[in-house]
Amino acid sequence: MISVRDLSFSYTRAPFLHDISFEVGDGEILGFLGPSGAGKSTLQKILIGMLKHYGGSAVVDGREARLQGGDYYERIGIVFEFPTLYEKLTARQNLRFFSSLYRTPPRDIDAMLEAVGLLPSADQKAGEYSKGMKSRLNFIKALLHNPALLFLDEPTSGLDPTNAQVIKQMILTERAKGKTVLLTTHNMQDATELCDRVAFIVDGELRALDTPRNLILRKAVSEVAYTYLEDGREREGVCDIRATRDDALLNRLIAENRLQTIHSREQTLGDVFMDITGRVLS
């Protein structure tokens, strides 16, 4: 679906993109990690065909992205950071307004809205909408035309956990149907559940790409903590996880029956990220 070789990008002299390098396969959900201002905006607006002036090779469907005509966006879906919605008109005007811009037959708007659900408040206006409403009605948005390939830049953000989970299982529905995903995240959670195979950008540069599993076990220091009681007071231990059996204190509590708790601690898809770069997602 999308090879992109040695891509490079500069707004000014200086150069913002370095030869990054990625391919993504049909049916798989890529996503773009890294801190503000690395790259991961740019590089979703070369491959939509919005930034031309690049170097290397971007092709997605089997054409050079600066090549793209009209045609490239029936089958495409984007959604934006910040919603992009007509805020005079209600929910349910916004989208057959921008299903009317495509060719493809629409999806059922009023089955879309209440999946995720806004159909009680179908017919209120955008405008008086509250930011998670807005983010709702602004990924369904994108769906509306059944396209194959989807951008989705932080489709998440300023969901409250319960309509958070009904957005990811979506992007799975679509992902189960054979569609692409390239997604932008800050949240790590929303990577470890929803992502095939993670991008670290940082510095307009490609530091690392693998599942996420993969990448944690790469940086994997696993390790048994366990908490007991001594002198009326809760403490903590800790031990490698390959060495347990070599744990003196864990041994006798055990024989003793006298843990509190006990569970594995490994380490978290953002502890691999600040590992390999150095840096912090913001």
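Positions refer to the first chain, counted from 1. Model, not experiment: these values are computed from the prediction. Note that the rigid core is defined as the largest set of C-alphas that superpose within 1.5 Å between two forms. Compared with the form predicted in complex with the partner chain:
- Remark: with the core as the superposition reference, the CA shift of Met274 between these two forms stays below 2 Å.
- In a rigid-core overlay of the protein, Asp247 has its C-alpha displaced by at least 2 Å between these two forms.
- Once both forms are fitted on their core, the CA shift for Tyr54 between these two forms remains under 2 Å.
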Given for the second form:
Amino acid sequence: MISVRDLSFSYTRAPFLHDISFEVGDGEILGFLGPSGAGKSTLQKILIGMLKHYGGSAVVDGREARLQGGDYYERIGIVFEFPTLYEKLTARQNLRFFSSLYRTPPRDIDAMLEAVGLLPSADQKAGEYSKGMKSRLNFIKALLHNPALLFLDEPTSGLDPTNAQVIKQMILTERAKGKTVLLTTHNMQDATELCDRVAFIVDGELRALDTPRNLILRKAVSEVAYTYLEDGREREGVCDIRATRDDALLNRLIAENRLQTIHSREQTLGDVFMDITGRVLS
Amino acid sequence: MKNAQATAPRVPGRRLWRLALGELGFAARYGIIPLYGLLTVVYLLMLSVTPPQSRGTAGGVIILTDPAAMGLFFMGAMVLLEKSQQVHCALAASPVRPWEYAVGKAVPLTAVGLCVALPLAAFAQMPLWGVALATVLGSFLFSMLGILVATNSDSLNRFLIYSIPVEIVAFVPAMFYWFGSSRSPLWLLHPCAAALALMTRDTGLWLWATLSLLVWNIAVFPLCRRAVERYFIRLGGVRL
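Next up, the form predicted in complex with the partner chain, please; the one we just looked at was the form predicted alone.
Full assembly next; the chain just shown is listed first.
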């Protein structure tokens, strides 16, 4: 579906993206993870044809992204990281207007509104919506023409956990229908739950690309975390799982039966990201 | 890569029609249509107190500087309002072509302009066909110029500043033509003078005036399309 080779791009004379290569197969969810300004959204803009002056190659559906014509947009759905809605129009009018620009007959608008909990406020102006409601409306707007390829930039941004879960479930449902999804996020939890593979992007470079599981297992060593009481306050100790015999404090607490909790602590995708890139994601 | 649902056959102009209809709806919602309903009444009252022998002259000035030129005044507000709501990103990444965006904006304003101009022309006993031609071609041209200026302005203040030279170049020579004594055919090279010439009863000028306005429209249209295209590219963050 997507083949990117030695992609480079710059807004100024200084290179912004450099030597990025990856492939995305049909029906796959690939996540781009990275801090703000890392180049994730720029990469998405290249793939959707908004940025044409790039180096290397970015082929989507057999055609270079910069050469894609208007028909390309009939087949892709895009969620920008900000709402792109007419504020004077109601939610339903926004969906009707935008879907009318496509040749594909739209999906059932009321069913889509209901799926994201917006049916009761369908006739309310988008300008009166909260940030979370606008995000949900923005999301279903991208799905209305039933695109085969979805570009989602922070689709759960500004959503409460319940609504974020609804959106994530809808993304998985789209994948189950064979859609390909490119997800741009700095949310590790979303990436872990949704993505078949994740790509770490920092300072315009692709630092790692693999399944979340493989990335987590890349560093096999786990830690043991334990808690105990000291001077009436709960304290935590951590030691390498291979060094429990050498941890004097842990051994003393076991001997004195003072351990409150003890459990292994595997790495998270966030830990792996920090290990590989030296950066922390919020 | 195909959409899950069957794609409808390509119908020429369908998307343009939807854009124009949508734009007409926005014009109504943002009060442009009610405003021009009111202005039509005000202009008719003004013409009614004008001596009958001067109504044609006054009507020409009113039609040229307002219903025909409304595209120049309102395009800034319309484009910059959309910009503030970031809908241009959604449109730039949709099947909408830059020329469709421009024409979709110009057509409704031209239609509104025509609806205002014709009652005024009828009341002032001006030639309806000439006024209709002048309003349609003039309004389309002014809308294109409005889009050109608006897509290169990042605020309403800047739009107002940038549009002043366009207004001076458009209206001042036309007023010299309209109120002056010279009727040299060279005046018809100026689009607003050509529009005014179409509002006179001198049908001998109509062909050349229409041709002049058509040429101006044909010349400005690609510039406008290119301006929208460059504007859409700039939305990606690239400076051109």
